[in-house]
Amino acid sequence: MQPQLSSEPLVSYKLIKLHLIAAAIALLLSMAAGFLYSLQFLGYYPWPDSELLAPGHIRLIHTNLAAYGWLVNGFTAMTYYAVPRLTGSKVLSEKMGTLIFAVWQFALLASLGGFLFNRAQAIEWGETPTGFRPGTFDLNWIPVDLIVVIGAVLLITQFMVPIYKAREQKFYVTLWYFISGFVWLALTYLMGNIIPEWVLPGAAGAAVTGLFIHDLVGLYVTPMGWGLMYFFVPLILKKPIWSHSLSVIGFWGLAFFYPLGGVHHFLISPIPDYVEYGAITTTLAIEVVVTTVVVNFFMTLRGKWSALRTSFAIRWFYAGAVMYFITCFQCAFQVTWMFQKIIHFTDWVVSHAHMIMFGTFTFWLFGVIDWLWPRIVRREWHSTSLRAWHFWLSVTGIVVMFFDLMIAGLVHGFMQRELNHWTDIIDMSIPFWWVRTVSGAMLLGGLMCGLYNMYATAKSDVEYVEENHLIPASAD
């Protein structure tokens, strides 16, 4: 089915310009504090001796604001301009629409001072204070993961009430994503916040932990990111995804493969040989369908390369699909017993993470963002100069990061199994990690480019004209 393009009535913009800005408050502050978590590898950390501020707590930040305050804040705005644009509906309400922006503002605030009060859980992306000493009932702070899962029940309840009042009619595969993503939003957070600290223990929760990681990308911004792809690509190019069989392939292969794969961040450990097999051959699986959805994104943009040249929306959205798959390219071989051997605990792991989440899913957002912000403040761009600057600095410096990062961790996981000294190790390191430091300081820049430019479009008196944003027939 085609979108539906009457927007008055239907999409709500003074929430998505809510998250919208909260989105890009929390990725200013993640960017800045991963770059100052960057400085105390090479002994310029400017707070060598605060409790309060140590590069642990600075780091949580910089993981969790990335996670729970750009991605999920940017994709909720998306989804408030999509869902009832594809469904015919409002949202169920816009009032509950800004208590759930206040609640899931509150939970980073409160998580926040979890982090430097240390009251963070000991789990990889799950370090969200339950408010609980471990292990027990007692209170020692406020239950931040009992209120994202309010927040999350709110969130689902106020899009599917719209999804379900469309449901005679044929759903366009965006909504298969997003309702997918709700759903396992809600499992996966509750898998991994509830079980590993209460049920679970050692090498069983490690595993349930792992499952936890990467279901969190894989089985809630994944879908939401393919989903917004399959959304705004055709809208902005004004022509239909080129299959949409391949679309349903990648839906039905993400739901099948992907729940199993977080384990093969445990390879090499207790858990049990079999269900590390399981987790390597899916994950080998899931590369076949992250090809189909690439192969789809790419054939959708045939005959109209030139967009790539007039539209910043869609260089964004096409230059993360090419860091995709290089990523996922990546992760068939890392996910093999050969790779973990020399790759795991090593500067890879960093590498390979940097360019999916930022590479890939907020280029994808920053898309959407560079598309969408016009209309809701109705004011033209303040500055393609600055557009410009925001792509291109991101770019360098995501693939710059990618590759220095990624020859670090090969150098040294060859020198660690060669039973080199650990300070010959960290010696060899540093020079990438200057590297590493100046190409983060690029993303900062672009970034505060863009930033800057989303203000002052805010505040400009040229009023938004559509005309001005179609691709011109010659582009054909």
Ligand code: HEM
Given for the second form:
Amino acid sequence: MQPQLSSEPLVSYKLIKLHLIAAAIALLLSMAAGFLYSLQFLGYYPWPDSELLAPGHIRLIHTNLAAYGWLVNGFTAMTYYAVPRLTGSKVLSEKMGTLIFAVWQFALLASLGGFLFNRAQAIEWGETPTGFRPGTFDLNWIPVDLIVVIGAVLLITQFMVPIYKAREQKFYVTLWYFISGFVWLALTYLMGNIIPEWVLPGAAGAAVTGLFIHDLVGLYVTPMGWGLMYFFVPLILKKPIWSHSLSVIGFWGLAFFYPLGGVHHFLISPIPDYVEYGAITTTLAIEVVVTTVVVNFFMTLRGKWSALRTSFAIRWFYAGAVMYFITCFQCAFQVTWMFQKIIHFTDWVVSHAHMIMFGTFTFWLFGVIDWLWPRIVRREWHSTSLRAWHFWLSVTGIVVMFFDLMIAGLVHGFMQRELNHWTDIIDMSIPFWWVRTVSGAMLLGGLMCGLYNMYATAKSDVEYVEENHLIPASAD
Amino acid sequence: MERFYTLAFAAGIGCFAVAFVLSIAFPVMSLDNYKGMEYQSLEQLAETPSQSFVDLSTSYPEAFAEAFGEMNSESYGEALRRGRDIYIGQACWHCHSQYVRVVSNEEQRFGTPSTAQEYNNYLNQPHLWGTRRVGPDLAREYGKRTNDWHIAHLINPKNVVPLSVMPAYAYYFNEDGSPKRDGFSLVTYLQWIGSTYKGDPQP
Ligand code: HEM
Ligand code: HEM
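Could the form predicted in complex with the ligand be given as well, to go with the form predicted on its own?
Entire complex below, previous chain first.
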């Protein structure tokens, strides 16, 4: 891998820019929706009488825009950067890239419309409308699921071409993750959206939806995120990854163990117990895998700790890696029956979801954006202090939200066990929900600093000069 | 091992398939062993309209006639299906679970723990178990409350439970409190949830 930092036609900056802008807009909307929905919990929801803007609809918009609008667009953007550089050849075609872009954004808009008109599908994380009445083929909305699969297949074609051309080379581990991430995305999406609705009702279908929730985060978001780290960290630090063998172990561990844990989303349920034991055991195995990956990241940073001070991207990456480790440490407990009894169904799970989706994967994408944006628009960052505000507001906000909701979840779980009246549980939660909304406002504030900074950078007239951005090769 | 084909197929498809078989085929096989698991279609579920549906039609004759016309198994099936569509579209299932676990004293709070067999029907396709309880579990809602309670609660939960954080669904009801088509459907569906529970399964 040779970082050639001048602009050259190998990489299509136009497509990267398009996807990054779409991603940024989606994240802003998604977080605004999350913020609005959190007001419902405080009794200050702004449109209590509107059917179209009902809180439930806003919640669907929140999670789906976060996953399909922000993460998918963001990951696609950085794949457009990484794959041509790793393989030495261009993606299939820029025209097709524009088409893919249009297909994804259309799918998003059609989903948003579907949510507002009660057309969501009852698959957690796959609420994008099927367009068909459950279990039949009567069309009642744009079949978004189909469009998403088409989009995924087009993406696979787009990136497989350069990868296939490079098939005689030894692949760097990032490519492994990207290949599998795209293949898994398409497979997972097909599985989760079709089987529970057309083939397997009830408890057997629940095993599939559990697997779907899990595969989507574990077999798409995680490999894309790891691949990104394996690519950008060595590129920015200008040193190889600490251990290639560990990264290979991480890959096969992920591929093998991750999808086996699907049922852990419905523990102590009518799904047979031995299936649950299997899911719990493999989930614990994933802990080991994740630890190897995190260790690898940190050993790579060894000797270059000063980069945390000099490079915002590295700061985002490693803050994300720390939070990754914290969440997965939390996971090791939450997956056991002992914890599940208490924390399942509570805010604890919400804290886990935000810490990992925002604190880790969103942070990593912010890191990429911080590094890539000046190179795309060929301008120096408009303001360093806005970058710092973005970072520190995000870190503080997410850490506060994490501990706040985790504690709320524990108390909720115990109160539920002790048969407290449900309204007492709500009464107890409301102060925690206030803290959640305030920390959410911090995240939003940070994001706005970041977005404004991106905009001002694109408009500024200070030319970007690569030489100013080299990290000194010397150790600390 | 590092070649393109190995990767795309061994990792991409192989591992995925193994997981699929292990975590789906097995539950399917052992769930099939339960007696009383025969799948129920919407027509079967709606064969005899529930008492609460009958009551709705007599309590609000005009509104009911306008919404559904006749009270029969066909309109009952339509109300169930529609009620469920709203339950999904309004994301009720992101605040309410639909299964009772055997732990955390849930038996005392909600009722008998859920069994696999009660979910084997059209209205659990896909299932609506949910993963979050902002409000209580609804798997044993069947017959727990009266129609009037549900109507008053849906129009504005705070009128019934002052501390509630549940959204109001007043737009599914007329000014005089009689339900519209969607209001009827939602109440009918809520009164149905859990009615397929028929005692513990025999392994
Ligand atoms: C402004 C900041 C945010 C606020 C105030 C916020 C608020 C919320 C609220 C109130 C919920 C519903 C929780 C419940 O059902 O009890 C939620 C769910 C969720 N949010 Fe956010 N959110 C924010 C940012 C984000 C971001 C940036 C992401 C991802 C990138 C995200 C991902 C999720 C996920 C995955 C869930 C589903 C959790 C679950 O079902 O367990 N959120 N959020
Ligand atoms: C080794 C690491 C991980 C473990 C052991 C783990 C475990 C779990 C478990 C057991 C649950 C279910 C909790 C419950 O409902 O009671 C859960 C939920 C969740 N996990 Fe993870 N997880 C891990 C990593 C991740 C990653 C990397 C992501 C995202 C990229 C993620 C995203 C989520 C989300 C969004 C939910 C909430 C799903 C919902 O909406 O109900 N997790 N996790």
